[in-house]
Every structure is written in C-alpha cells, then in structure tokens.
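Given next, in structure tokens, is a single chain: the form predicted on its own.
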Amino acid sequence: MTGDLAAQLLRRGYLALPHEHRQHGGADVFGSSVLGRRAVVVRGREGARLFYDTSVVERAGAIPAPLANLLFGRGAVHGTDGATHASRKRMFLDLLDEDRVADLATTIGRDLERRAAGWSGREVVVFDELVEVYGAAVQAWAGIIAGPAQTRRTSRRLAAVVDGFGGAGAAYPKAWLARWWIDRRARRLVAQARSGWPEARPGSVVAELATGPGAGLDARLAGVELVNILRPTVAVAWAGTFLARDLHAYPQWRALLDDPEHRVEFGHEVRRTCPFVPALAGRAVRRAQIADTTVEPGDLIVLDVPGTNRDPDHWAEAERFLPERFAGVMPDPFAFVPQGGGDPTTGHRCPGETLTVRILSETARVLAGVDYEPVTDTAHDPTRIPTLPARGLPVRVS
C-alpha cells in the first residue's frame, strides 16, 4: 500500500492509478485504502465483472458525499440500489429511449451546422461552442423555455458542475454555486409545472418528471434528476473537444466521416481513448474473490476506467488510436466502460450512452467539413480531473 489512493488522485490525477498499478508490480487487482477505509482497487474485463456484479457491489456510500451531491445531487439515482435503483433507472430509460435521443442528436448536429458557419475566418474555443450548442439544445428537447442569455447562462454553468467535480482548485467552490444555482432553477421548473402555470409540454422531460412517472418524488429531487439529464448531455463536450483534436490528428478519417458506422466506430475510439472519469468506485455488500484477493464486505471496491479501457489483455496496440478496432464490432460491456459496464437495464451503467454516441457521430460529421488548424498546444494536463486539449483548443478556421 502506498499510500490513500484519494489523495493520490488529488495530486496526480489520471496518472494515480497508473502509477499504483506499477507499484504493485503490474497488477490487475491490489489493496489500498481511500480516506482509512480499506479498498481494493480493479481493471480489466473481470475486474469490471466484479465491479458490476450487484450481488457483490453497491454504490450507496461508496462516493465521498463531498463530490457524489455536487456531480449526482443529493439523492440522485446513481447512489441508490436494489428495488429503488430499478424503478428510477426505468424511468431514465424511458425518457432517454432510441426515438427521443435520435429527435435530440439531430437537433444537435444541425443547430452546430448552423454554428460552424459563423466561423470561417475566426478562432474559436471549441470547448465552449460545443457547451452552448449542446446545452441549448437539450435545454429545449427537455422542455425548458429561457430566453437565449439565461439558456447559455444554464448551459456554462452545467458545464462547471462538472469542471469542479474532481476537486481541482478554484473550480471547486465555483461547481458549487454552479449547483445550488441550478438546482433551485430545476426545482422551480418542476413545481411550475405541477401547478400548470406555465404547463409543461406533453411528454417532455420536465412533464414526466412533473406530473408523470417522476410525479412521486418532491420537487427538490425531481429537479436533481432533471439535472441528471441536462449535465450529462452538456458533459459530451469533454469528449467532443478530444473528437475535434483526434480529427485534426488523423485527417485521414475526415473523408471517411460521411458514413455513419465510421462516424460511431471514430467516436467510439475518442471514448475509449479520452479521459473523463479515472475511476469508480463501490462498497462490497459479501465477500468475493477475484485473482488472489479476498473483497471483504464494507470494502471499497475501486474500478480503473481508463486502465480498463485500455486493457493490453483486451485491446491490441491499446495505446494506439484506431478507430477501425470497432468495425463491425459491438463493444464488449465489461472491457469498455467510458460510462459504466454491464447491462443499462438492469446495472449502473449510464442510460445515456446511446444519446451519447449519437452527439459525437453528428459532431464527427460537422467537424469533417470544417477546415481548423489548433492555435495552441493540443496537449492535456494528466493531473487535472477533468481534463481538456489546453486551453479548451482554440482553433482558427480558414
């Protein structure tokens, strides 16, 4: 053990967990400690297995409140287990099912068409274009009407909710007004909405939060859930910068982005290959084994994404970027994790992963038409939870 792995991730971020792994050797699975509670930190295909094996591992408690109220909200689903995950789990799959994201995937790609073509001849940040525009649009897919200041103020600042969640200087404190902000806005909006005035649009997101399936919750943590749906979709903006510079690294794949399945297989290898979350983790509700370790109950059980991500025993040529490795290839659930592994019915892992995929292909398709030349470095801080191309990657348009 070498150390609180929380503390390692502080100081060094997506480089912690790399760094624990080489000092047990190599290891796929080791014990550490995460603020004095024991741990046993995972990756790979089985760990995963194990990480998402509810029979063995729930996530209530397992986040520091500190960072799961601030990125989740307090109460939010993804802390929740057993009969109340399922239920609140179902509800999010009904309102992020394939027709719904496809209607919001569409209006994406065509409000950011719409967008690039202001661009020729300036710089842009392209960071914060792709907050504004995916912000806006599902701002308005959910069913919140705002005048355009206050829809780009809502989507900065969804934005800093998540820039702050990894505990990085001033954009700590800054995420928390960020949250208290929005939180009250989506509760406003839901209790609005049960008193009719003004009325929800049929079938909206704010709607069946209001008065449909999410009517059994108070307004405050129907709010937090409406907020679990706008967050993660502005969220896609860390992985669409990391599209926007693998783009301009491999020009060789703009012709190809005409088609859709290169589209999915181009943003699929962005996701396995950025990083966003360095690591999950969860509380072992029995005892397991997995390699030589026995997980003990009340034990962390601490999952590396990106390690699983990039599993040399999964992935061949794991460090390179190839797009190509998804052709024709449905991605394994439990050796790619960019949000979470298993089944979305009946595990933790994210329901909008579908809408997910469809924001980058669309903003794959846009970008491939779109001359830009970065206009300073590309690279990523390693040690900054999340982390982004320098700069957000400001880039001038010919």
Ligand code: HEM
The other form holds:
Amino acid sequence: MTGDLAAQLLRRGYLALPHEHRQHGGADVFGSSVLGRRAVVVRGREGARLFYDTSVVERAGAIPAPLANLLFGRGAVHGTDGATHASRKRMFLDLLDEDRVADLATTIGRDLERRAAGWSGREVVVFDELVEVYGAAVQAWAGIIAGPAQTRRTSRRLAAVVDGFGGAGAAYPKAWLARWWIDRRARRLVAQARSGWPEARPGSVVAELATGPGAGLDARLAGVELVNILRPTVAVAWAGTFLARDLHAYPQWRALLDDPEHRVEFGHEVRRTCPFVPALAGRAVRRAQIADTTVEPGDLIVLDVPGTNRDPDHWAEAERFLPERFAGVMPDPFAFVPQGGGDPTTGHRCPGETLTVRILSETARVLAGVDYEPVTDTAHDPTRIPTLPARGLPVRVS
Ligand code: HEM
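Please supply the coordinates for the form predicted together with ligand HEM, as a counterpart to the form predicted on its own shown previously.
Time for the whole complex; same chain goes first.
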C-alpha cells in the first residue's frame, strides 16, 4: 500500500491511480485505503463487472458525505440502493427518454450555431461559451423561467459546483456556496410548482418532479434531483471543451463531421480519453473473489474509470486518439465506462448518456464549421480534478 487514496487523489489528481497501478506492478486489482477504510481498487472489464454486480456492491455510504453532498446533493439517487434506487432511476430514465432529449439537443445545436455566428473576428473562451449555451437550454427545457442575467448566473453556479468537487483550492468553498444557492432555488421552484403559482409547464422536468413521478419526494429532495439533471448537462461543457481541442488537434476529422455517425464516433473517443470522472466507489456487502483478491463485506470497491477506458487488454492502441475504433461497433458496456458501466435501467450507469452523446454530436457539428485557433497552450493540468484545457480554451475565431 502506498498511502491513502483520497490523499493521493487530492495531491496527484488524475495521476494518482496510474501511479498506484504502477506501484502495484501493473495489477488490475490491488488493496488500498480510503480515509482509513480498507479499499480494493479494480480496473478493466472484470473489475467493472464486479463493481456493477449489485449482489456484491452497494452504494449507500460509499462516497464520503463532503463529496457526495457537494456534487450530487443530500439524498440523491447516486447513493441509493434496491427498491429506492429502482423507482428513482425509472423517473430519471423517463425524464431523459429519447424524444425528450432529442428536443434539448436540437435546441443546443441551434443556439450554439447562433452564438458561433457572433464569434467571427473575436477571441472567445470555449468552455465559458458552452456553459452558457448548454445551461440556458437545459433550464428552459426543464421548465425554469428566468431572465437572461439570472439564467447565466445559474449556469455559472452549476458549473462552479462541478469545478469544486475535486477539492481544488478556492474552487471548493465556491462550490459549496453555489450548491447552497442552487439547492435553495431548486427547492423553491418545486414548492411553487406544487402550489400552482406560477404553474409549471405541463410535462416539463419541474412539473414532473413536483406533481408527477417526483410527487412523493419532499420539495428539498425533488429540488436535489432537479439539480441532478441541470448540473450534469452543464458539465458536458468539460467534455465539449476537450472535443474542441481534439477537433483542432485532428483537423482531418472536420470534413467527416457532416456525417452523424462520425460525430458519434468522435464524441465517444473524446469521452474515452478526456479526464473527468477519476473513479467510482461502492461498498461490498458480501464476500467475493476477484483475481487473487478476496473482497470482504465493508470493503470499499473503487473502479478506476480512466484506467478502464484505456485498458490495453481491451483497447488497441489505447493511448491514441482514434475515433474510428468506434465505427460500426456498440461499445462494450463494461469496457467503455466514462459514464459508468453495465445497464442504466438496472444499475447506476448514467441515465444522461444519450443526452451527452447528442449534445457532443451537435457541438462537433457546429464547431466543425468554425475556423478557430487556440491562443494559448492547450495542455490541461492532470493534477487538478476536474481539469480543462488551459484557461478553458481561449480561441481566436477567423
Ligand atoms: C460528460 C457528461 C457526463 C458524465 C461524464 C457523466 C458521468 C456519470 C457517471 C460516471 C455516473 C455514475 C455511474 C455509477 O455510479 O455507476 C453518472 C451517474 C448519473 N448521471 Fe451522469 N454523466 C454525464 C452527463 C449526465 C447528464 C447530461 C445527466 C442528466 C441530464 C446525468 C445524470 C446522471 C444521474 C442522475 C446519475 C445517477 C444515476 C444512478 O445513480 O443510478 N449525467 N454520470
């Protein structure tokens, strides 16, 4: 063991797990500790299979409260198990079904196109632009009515919650402040919709959470789950900014992105390679065996997400950016885990993956038509969680 994993993640960021992996001789399974608790770190398909076996791994209490409550909110679906998880998850999957997310993604494409039309001859910061466009679109789609200034403020606060989850310096207290503000706003929106004044748009996310399938949740918790749709949609701006960097780095893809299938391949490769979720954690509820390690009840099970997405046993030329690897293939649900693995209907895999794929596809479509040049070095700091191309990728647009 080479030191507490939580401390390593704080200190080394995305370099922590690769470092530990090397220290353990490149093993796919090794013992560690997280805040004094015994932990087993797993990576690769077999590791992901164990992690998503709900007879072995549950979620309640696995993620330390200071992180879970900041990023997901107190009582959120992420930390639930069994029947509570199943019914809450059904609600998310219904709120994010194909037809509903198609509308939102189309709006994002259209809004981004309009916005990009105003970039000519200017310098813009890609990340800031995407936060505003995605944020405004998801708020309106969810049924939140507000003026442009308040909408912009809300988008920035949603991004601030994500920016601070890794505990980086001043971003951490800023994230808590943003979380407090956003929870209060979301709770009020639900309470207003329940009182009927102002009436929420029928069928909107706010209405469904207030008086539809979310009616059984108290206003605070329904608000937390509303934020669990708004916040991650804004978080797609992290992947979108890496996409803009990759599009600049691999310009041969520009001409191909007229084709929706190539856009999906490009977006998948961006999600496979860009650093975002460093790890996922669950708690073993029964004894199990993986490789030559015995997992004991109470152990934390940590899934190395980037290590799985780049596992050389599964991915040919894992370190290269090759969107064509996804041509005509359905990614393996336990090998490609940027948004979790397994089946979203029965496990914790992200219910927003279809939406993410569509938003990135629209972003690729629009950016492929924009002639931009980064004005700074585009490298990201791998020791900071979450990270971005330097300064959010300022670019000069011709
Ligand atoms: C770049 C974009 C995104 C990334 C990288 C991402 C990643 C993830 C990951 C890793 C998980 C946890 C999986 C697990 O615990 O096994 C997750 C869960 C979740 N995500 Fe996403 N996500 C993204 C976008 C979205 C979007 C757009 C939405 C909704 C609009 C969303 C809503 C959720 C929810 C509600 C859960 C909890 C699911 C559960 O516990 O059953 N995510 N996401």
